[in-house]
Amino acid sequence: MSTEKEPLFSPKNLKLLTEPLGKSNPITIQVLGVCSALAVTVKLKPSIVMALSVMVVLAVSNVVISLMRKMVPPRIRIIVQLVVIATMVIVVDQVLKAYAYDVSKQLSVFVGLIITNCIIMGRLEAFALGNKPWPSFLDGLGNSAGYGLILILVAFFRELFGSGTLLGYHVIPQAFYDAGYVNNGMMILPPMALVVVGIFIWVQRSKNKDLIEN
């Protein structure tokens, strides 16, 4: 019997990192976690912090649930998952308040609402409960990176066209305003987040026809 271990970054494991960035993206393909795209993408900085927060919560929660998967009775698995997620969210929230208080104030209650993010519960149920810690960790990183990618892209376009800034710095030259350019105030309204996400979904599916059939 062969005792050779699978490489940490085998093709199978690498797919866990890369597929959520494209053809299995949790927002544009699975249509999960859309509420965050509506709530925190007016500015780029809060979106980046939210993306990193979800990455920490999902990656660590996936590992913890994977380690506990054989010890948790099926009848209480949802409760255990919620406790693990809530604990990680509290840790992340306290770290933000200690080291990034201004961003924490901008995110307000939305950090706490990571607990209800269906991407996190979905990955714990669909993957962590049936896989070892390392693949679960990669799955958490991959899906949270795919989520964060869309979040950041939406915020990029909303802040750029809605406020003329990126990360709070003015990037549209004053000459444009002098020539008559006006920031599009609609871009900072919540419905525009869904419109921008819809455009990303349309672009991705138009380039990948097999996604339409699926």
Contents of the next structure:
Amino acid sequence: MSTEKEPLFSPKNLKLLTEPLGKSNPITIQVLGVCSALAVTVKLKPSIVMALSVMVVLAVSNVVISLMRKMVPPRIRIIVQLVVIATMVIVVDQVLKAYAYDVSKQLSVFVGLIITNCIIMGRLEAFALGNKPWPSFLDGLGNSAGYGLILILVAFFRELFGSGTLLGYHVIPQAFYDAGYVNNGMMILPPMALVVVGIFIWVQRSKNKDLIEN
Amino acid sequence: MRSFSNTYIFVFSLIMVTIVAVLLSFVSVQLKPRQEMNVQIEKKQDVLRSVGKAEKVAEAADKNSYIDEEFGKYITDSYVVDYQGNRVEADAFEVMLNLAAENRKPREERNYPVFVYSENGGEKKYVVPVRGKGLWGPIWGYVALEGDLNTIAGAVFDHKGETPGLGAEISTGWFQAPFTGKTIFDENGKFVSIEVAKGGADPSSKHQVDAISGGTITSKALEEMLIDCMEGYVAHFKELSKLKS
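With the form predicted on its own already on screen, would you show the form predicted in complex with its partner chain?
What follows is the entire complex, opening with the chain shown before.
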């Protein structure tokens, strides 16, 4: 690690923030955290709340682990990571229950299941344990933003075609329904989330051939 | 990689869990009043939903005060009765909040809360809360009865963690709507409750609704819950309808 002071938003640091949005996206490239991506993306609103929750949990956990990285005994590091993540998740869950009760009911167990979201432990283990707090914070933000981006895109298509609404507001005009358009009930079911994520992966890889594994 | 002694690991873990415990207790204590208020508002909303009110909640700017206002306007009376149908000195809302504890007692010793709905002094409807055990956790609901204390005016159900798409369907409209218009007493005045019929309800029956395919355990649990929680009201309902006729 270099000892000279780096600017806060050096190209290297910015890359931590932007790369997970595209070519190292946790969902479409690393295929992590797919479980929750399938479950909460029926509607846009819970997806946004889920994305924000993961963002808070991942960014804060990354910083906390990074601050402790020299104190944590390697033999119990996984336990320490889990304790930090679990603490953050409980705090987020409690705050949601107090200030966004309806959404927290819709998300139900999935907020609790952020604990087992592979992205978070993956970032703590792979990045925060070996890097300073600030890059870790950016890495956390970047990865959770990459996760959230896919979540929100999937939810956008599922809510639009599955319920004809966006954030609960009807966007498909009544005239369409009168002309015989029907909401696609399949979009509401989890398998279609998998298909939508699959399409994203396909589109991304056909645009950027470097991502295709041999 | 540095090596750490076992003592260090123990001390480290101890300090870590202590900090976490203090932090979490602090958060929990701080947020508790707001969370409890959310639960109360939700219960009020469910009582109103069972009689078809509070439908504009999505448009309300301030959900909490909207629900409070509607509840105050339409729920004109609430009281608690015992198994024999005698009035008990207790707050119906308090009893409803602690329904889980109430249901652990034998039926004869429980208190039974009743909420009376009436709009502009019109016909009264009676809302009773029910609560039971589903497949994965508690299920609960609110059953509204028409003034004859026999016909169901509406029912809403909810659950803590039933299987999405299967048992969780009890909280959806298609499952709840058929309850409306069913009767809980047969023509001889015997309490028969509502049967949640697997394989589809007999359309001519006044006491059956469709069960959920794939959600049999939750369906049966809901049926049990209705019997368990409504049976205690029978004495009170009979007395009330006698007074009316």
